[in-house]
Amino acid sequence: MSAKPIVMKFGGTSVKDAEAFQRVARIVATQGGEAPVVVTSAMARVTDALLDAFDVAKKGDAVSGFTSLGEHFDRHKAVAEELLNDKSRKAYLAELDLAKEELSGLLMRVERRSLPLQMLRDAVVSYGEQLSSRLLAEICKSEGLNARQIDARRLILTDDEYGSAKPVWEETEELIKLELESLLENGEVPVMGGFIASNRAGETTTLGRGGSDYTAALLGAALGCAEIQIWTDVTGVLTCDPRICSEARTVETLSYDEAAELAYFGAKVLHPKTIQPAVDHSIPVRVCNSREPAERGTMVLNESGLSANRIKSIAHKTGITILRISSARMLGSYGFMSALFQIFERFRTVIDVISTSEVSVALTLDNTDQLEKVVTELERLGDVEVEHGNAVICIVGEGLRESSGLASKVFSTIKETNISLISHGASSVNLTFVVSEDEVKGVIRKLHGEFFD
């Protein structure tokens, strides 16, 4: 290859209809450079529809589950009929019919529970990416690209943790190089679905929601790419959620650390797993808008420098639950925190924010699936108080910890707001606090007005 490849990942809203598919193909043709590798999510709303169909089948009605997918099959068919020539259209529609048969059979297996449900769930949900990648490959060909669909399950090898599988990196790296390097050298454009993978037994696994970004990062790391591009429906990472504050604007550059914090605490354009492979191999990540491809977007680099006011962006997560554990046993003792963390590890529950005093611990959770069991175990350690309906706000920027007076300015700006929990100093790039969910929009608007307007 005369140039390092570029991985271009397109999200579901970038491939939601015929116009969007055609726009993506033209972006690849004009901005993909000499060696583009394309990763696509499922068409918008298709993953959710497949999960809903699975749930209906699990309750004993596979026929209704399959019937509910009809409109989404029709959406794929409509795009093919509008954009593909006769030969390509017939080939794609034949594959669509085969996918329907296979999905019908899988949903019937779900109803009968003839295989482990988590395994069947991954198999069902994988069809979104399978169908969109084949369709995009054909549309890219119609735009003059030498495109070829590649099944990502042949490249990404994972463990057996269905629903959120972890790649086996060394073997995945070898498979990616073996499969793709010769194609790129021959001028072909690989097009594949993100999110999906397989285990050593050849069974379909998935990388978790948002896993298409992870697929792109794995490909970029294995191929030594010049850049990983994440194409979505907003122009880069914004200073806050534009649905809350219409004055939100694009952040030009972020460090890996800043991007990871924003992703974890609610920014929708980057998946947290995307960051690590890029960090490990020092690969720039660019977040772009497929509706405005001429815009630069946000570059995520190893170092981004300080902003004028130290703050780059404000992220938030709602639906947060606070747990407060109080026990006199904590006073002057050791081993208490270890016992506490072991409970969360046992129930695979992630802690977001934590604060401690001499005799109590306060922490936040956004996943409460195992809350009842967790609380039961925590009550062995002390008194437990549960408070629902909160939101985490995370202010991100290089040098926050060393910026004298900044925390004072933040909290004086929102002095009328009750703050339930504060975390500052654990990271040099974030200041995190918890407020009532009812107040989160007002708080973000005040902070954005103070620091950005």
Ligand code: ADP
Contents of the next structure:
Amino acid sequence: MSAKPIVMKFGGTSVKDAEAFQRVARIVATQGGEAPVVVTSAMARVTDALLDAFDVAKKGDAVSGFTSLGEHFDRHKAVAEELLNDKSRKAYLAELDLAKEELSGLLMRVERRSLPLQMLRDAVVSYGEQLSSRLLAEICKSEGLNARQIDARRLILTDDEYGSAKPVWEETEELIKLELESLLENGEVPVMGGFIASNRAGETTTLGRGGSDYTAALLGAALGCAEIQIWTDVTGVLTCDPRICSEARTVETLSYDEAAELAYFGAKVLHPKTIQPAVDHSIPVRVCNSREPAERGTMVLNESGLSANRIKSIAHKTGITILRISSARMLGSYGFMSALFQIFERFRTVIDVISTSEVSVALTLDNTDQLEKVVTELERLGDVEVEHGNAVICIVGEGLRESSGLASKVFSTIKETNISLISHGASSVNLTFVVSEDEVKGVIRKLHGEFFD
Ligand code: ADP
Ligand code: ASP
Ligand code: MG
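Given the form predicted on its own above, I would also like to look at the protein as it appears in the form predicted together with adenosine-5'-diphosphate (ADP).
Below, the chain from earlier opens the complete complex, with every other chain and molecule after it.
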């Protein structure tokens, strides 16, 4: 193998049915170059269905949980029947039967709580990627590729944080090289499930929702790939969420910094953790559309240049809670901020946006699992107000901090809207603010109209 490999990651919508699987195999065959490395998500809706089945089993009805998966087993079966020859269809259907048996056993264990639930949850949800990757490998073979399914759990070693496990980089890098380099030398095409990994004890872990993008980036970094391709159902990163504004259009290039802000603040098209391994190894990331494979999509690179109006895209995240802590006595004193942050650290709660005044601090949280405990502790520092039902809007573009008049243009465009919190200047690429959830769509449409139409 002389050329550098390319990692090609296909999201759930790119493998939603037989037609989509076939399209993917053709993209790999025609655009994968000399050494494609393929990563796939679970078929669309399967991860959600597995999580629902887990919840039903947890409530004490493993049988109903398992029955609810029937439709999805049938979807896998239908794809195999449509696209595979006799021999590989038989092999795949045997695999599917085994998976059913194992899942039924796991859901029983969930009902009886015979192992830690977090551990069982990851074991259950991993079947989405296990089944889709096996199926895709078989379909790639029938498309003439020398494909081989590889269990990603053997390559990606993580800590024990079930549900959003963190990879142990050095060992993961070594495992990936050890397993994949010789295979690529032999001209084989590895096909792997994204999202799934394992810890030192060999138990299955997962990298967090949308984590297949992260798997792709880890593989790309370890193998020194020429490009990490994220194939999805839209043509690249768009100027805003296309479900809010149908006029959204493709952004041609983004810098790593811009892409990281967009991903973190809700542009679901890229998992936030995808960017770091790419940055660390200067690997370009391309976001492209499996239904329009000839389109270039969006390139994410070290540098992206400025756009005419400085703004590249508008991201948003709903379900945000604001906490306001006021303490006339404490705020100006040493150690107040440190005491505040320690509380969030202790309860493993991430702060997204923060803003301070003379006597108060306002901050936003996305995850409120530990909210009650956090608030109880914060009350030792001052008065605490909690405000649910907000949304963060993040406007992204290189050079935003330096461009005069831009903030005033943004806020005059939405002057009727009440803005609860603003953060500008911490990074040179974003302007972030918080509005009520009910207003978010209207605000984005107005801003998109002003800056992009
Ligand atoms: P996949 O299954 O391929 O991983 P995702 O559903 O995770 O796909 O991400 C793609 C979706 O992200 C798009 O269908 C789109 O609705 C949504 N999205 C939100 N914001 C953006 C944006 N700025 N650009 C592109 N897509 C976006
Ligand atoms: N299947 C997983 C999910 O739905 C991972 C992914 O698709 O990236 O979250
Ligand atoms: Mg995704």
